[in-house]
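Coming up is one lone chain in structure tokens, specifically the form predicted alone.
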Amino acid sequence: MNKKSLLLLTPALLPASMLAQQRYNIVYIMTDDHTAQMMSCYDDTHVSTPNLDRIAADGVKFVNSYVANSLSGPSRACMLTGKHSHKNGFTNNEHGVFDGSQQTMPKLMQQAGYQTALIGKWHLVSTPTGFDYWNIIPGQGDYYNPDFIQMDGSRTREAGYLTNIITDKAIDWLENKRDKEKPFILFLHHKACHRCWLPELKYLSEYEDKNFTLPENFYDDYQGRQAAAAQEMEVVRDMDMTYDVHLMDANVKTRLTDGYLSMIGRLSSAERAKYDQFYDSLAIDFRAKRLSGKALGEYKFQRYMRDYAKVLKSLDDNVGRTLDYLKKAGLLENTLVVYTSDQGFYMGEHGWFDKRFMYEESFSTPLVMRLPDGLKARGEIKEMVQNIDYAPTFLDIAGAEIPADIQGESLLPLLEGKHPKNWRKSLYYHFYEYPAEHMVKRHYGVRSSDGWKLIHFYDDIDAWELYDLNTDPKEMNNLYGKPGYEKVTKCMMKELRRLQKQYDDPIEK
């Protein structure tokens, strides 16, 4: 009997030892706010990510990978349930609490005979369910000397840098805590590269000699895009000099200063001295320059990019550690390794940081997979995929039944090298969190595989946007309502309504 046949057998029909040997393990690595333009197998303009690139080189890279709601908690809920936000109930971070009693993919994986473990960022407020083992950071967590919550509810503070510690815990679970007679799925969730980009101390000076390329639309004037003009996430205007840029001024205090001091206050006295020596010297030099206008904005951009890249460098190191352990432990060839982020992020495009908008930089997300023996796809996969697809994919790989109410599609045929003719031709998106941090308006929309996008901003606004990504990939020219685009607008509106009906989104307007 071949491996594919074994994978399709009901778990109860297989002895535990054979299950562990023959059924694919899954290591799902998810980061926070890591964007494809800061991953060198997608775009080598800014940084090199050799360990992340190893995953793609030994498997596949999805070049049309998207999320259903570009926000941390909601994105995680979509991944866990295989459903859009309005179906899983977690629409926004401000007021959401994930209902852990509902059907989730980890619970279904347990039923299929898999061990389930979650280590790192949870960010869904409620206690994790469906996991045989979990060890999570509270809320957003801290980069320095972080706290962890154990399954018994206790909290401990651990010395070190968060990205390293999460990896340590993951390797420890793989080596010492799991039942090696059973297949497993490990959710390895990092805080990196989330705001406010506090680097591992050994990398404080990394990238300091690099000048990052300013995006061509950094000085976007948002003409014809009312919602884009109303946000509060501009590098020039909204990026905080203390919290985001890490340059303290004793005479200036903002609403974010106390939060920043609390985060770096977790450092030991020796660590804090090293940290302060580096950033205080930058602050002295900055104040001497007396920058203003464009010079100040571009200075903030460079500091943002450098600190983000430093945080990413530690993340890439730890992905390498994870891959090396799997190889050393003899697990790599029977394990599907997935790497993705909870959404994309703006690295100065449109003048922004953060995410939320349905524009490409935050709507899209990196997705690479190292494939185990038996899955033959290699190179780029161009079909449109979304984070609601992860749940049915993992269930399919486990040989488990995919419940009818799951809204995503299994990616297993794509991983087998197939290209189904009936694969989806469009994706649906819905963002809810307004008013809130960064003040991005509520909106929903549709993106087609042939490069058209229609967005409706609603609630306290009624504004439509239409883009031809083939000729306007930066989404600078809103075509909605312009002569000559009536036919494509009608087609996209029809597709939007079709998807809202298919996914049973009650908004349908």
Ligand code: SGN
Given for the second form:
Amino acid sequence: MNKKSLLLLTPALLPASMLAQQRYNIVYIMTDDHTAQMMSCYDDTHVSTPNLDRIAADGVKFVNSYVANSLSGPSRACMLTGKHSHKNGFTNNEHGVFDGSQQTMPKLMQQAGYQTALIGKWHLVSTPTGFDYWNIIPGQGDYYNPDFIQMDGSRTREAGYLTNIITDKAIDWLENKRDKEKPFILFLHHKACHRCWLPELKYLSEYEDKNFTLPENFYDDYQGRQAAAAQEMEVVRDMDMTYDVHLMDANVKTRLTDGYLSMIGRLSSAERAKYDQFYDSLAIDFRAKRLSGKALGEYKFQRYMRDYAKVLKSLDDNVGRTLDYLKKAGLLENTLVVYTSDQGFYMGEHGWFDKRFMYEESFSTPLVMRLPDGLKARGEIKEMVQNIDYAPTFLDIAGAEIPADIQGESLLPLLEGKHPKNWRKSLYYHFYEYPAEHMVKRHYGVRSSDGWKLIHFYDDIDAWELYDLNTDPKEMNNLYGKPGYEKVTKCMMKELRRLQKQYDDPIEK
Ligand code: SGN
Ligand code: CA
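Form predicted in complex with the ligand structure, per the form predicted alone context:
Shown next: the complete complex, the earlier chain at its head.
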């Protein structure tokens, strides 16, 4: 329903859901590098996330949720604009500066009468626009005693652990800073669970007795996948023993040692003593073991999983705290709570950490929503959705017009329990950041709802990949060019070019 038609309705004609509270509030919680393999309502192999699961339990879980470009800045720009990267202009973190003068969903929400607030990670370089209130971390920010940037440009250093502080600030805005007469949209953006996974001190010992299951393709040899073979994001080879694994060796200095020292250098001396006590004793034990080969690789994997899980535990606690506040404040019935990540991540699949590739683990992203009274959908939603859909969804919920140049689709019908017959049958993806850290080559591709994926790696390579996800969900077997797949390849190629035309990204490289 658009704004005009909403105004024309007399209260008696308004749907009960809208009468109860005029328009729904929205709390949009976005984390960083949190992946469905580490969220128990999607996959309970590794960890339990009871508070994140509460969101899905009182609403919906999207099981085919994807991003348009698996990297922080680009993902955020897609979310804010409802457009693919080539249209919003922010294609990569390395050289991107978000053009804040363009049309964005927060600006349109303001025009629709919503209050808008942004707290936490921003990562788009330019000053935020379209927010009545913002308080952000610089760049990637710090886990320990972090800096924040205020709206007047000033910086303050705040005591504590970042995930807790961002939540405190969000609750403070909800309780004390907003105009309680207006509907609102709050963008609550965590840094957790981004590299280099520095845990809250109270959770240092958490998960230390747990042995995480090694993914079956941890020792992938990348046969038939040239771009996969060229990456630099292997747990065994590329994880830094100091920066990532947190085991200092006074005799070894790497490219990342200074960065690590400055991050943990933010701890007070009492905090630092606790931190050192924990990791120093691990380091002594590690050196005594003299691990090499597979044993060393698997040791790194366990360290990675444990520290990631600790960071996630604080996140889960804080999402619980946010939900509890909304309940206590009587806001839950009128508020759509969205939980997602800026992209998925590899937890050792293909031997990797990081993201970027259009393979399922990093192309997909968790997406669950706690629905307010009046929105009837429950359980799993199987339709294919993408982060360009969030902007039109929120505008639709606000009763605002959705501009024609927005490329995503409103998810509101799905939240109302409908399953439109003409829902999209394929998704488009385009990744640009190369050459750059982790060396994932440029690529674009299409994934169909019936489980086919066609990818083209280009730039300094010209390599196509085709996967049948129904028989090869881990994407180990590139079928492109193999006999018997000519017809499906032709079909997917046609669909890819159709999407490039539809989205006006006419690359034919
Ligand atoms: C940093 C990380 C990378 C990561 C990018 C992008 N390196 O550069 O590992 O891929 O961020 O992440 S680090 O040495 O600085 O930790 S993103 O989520 O912000 O896009
Ligand atoms: Ca990220």
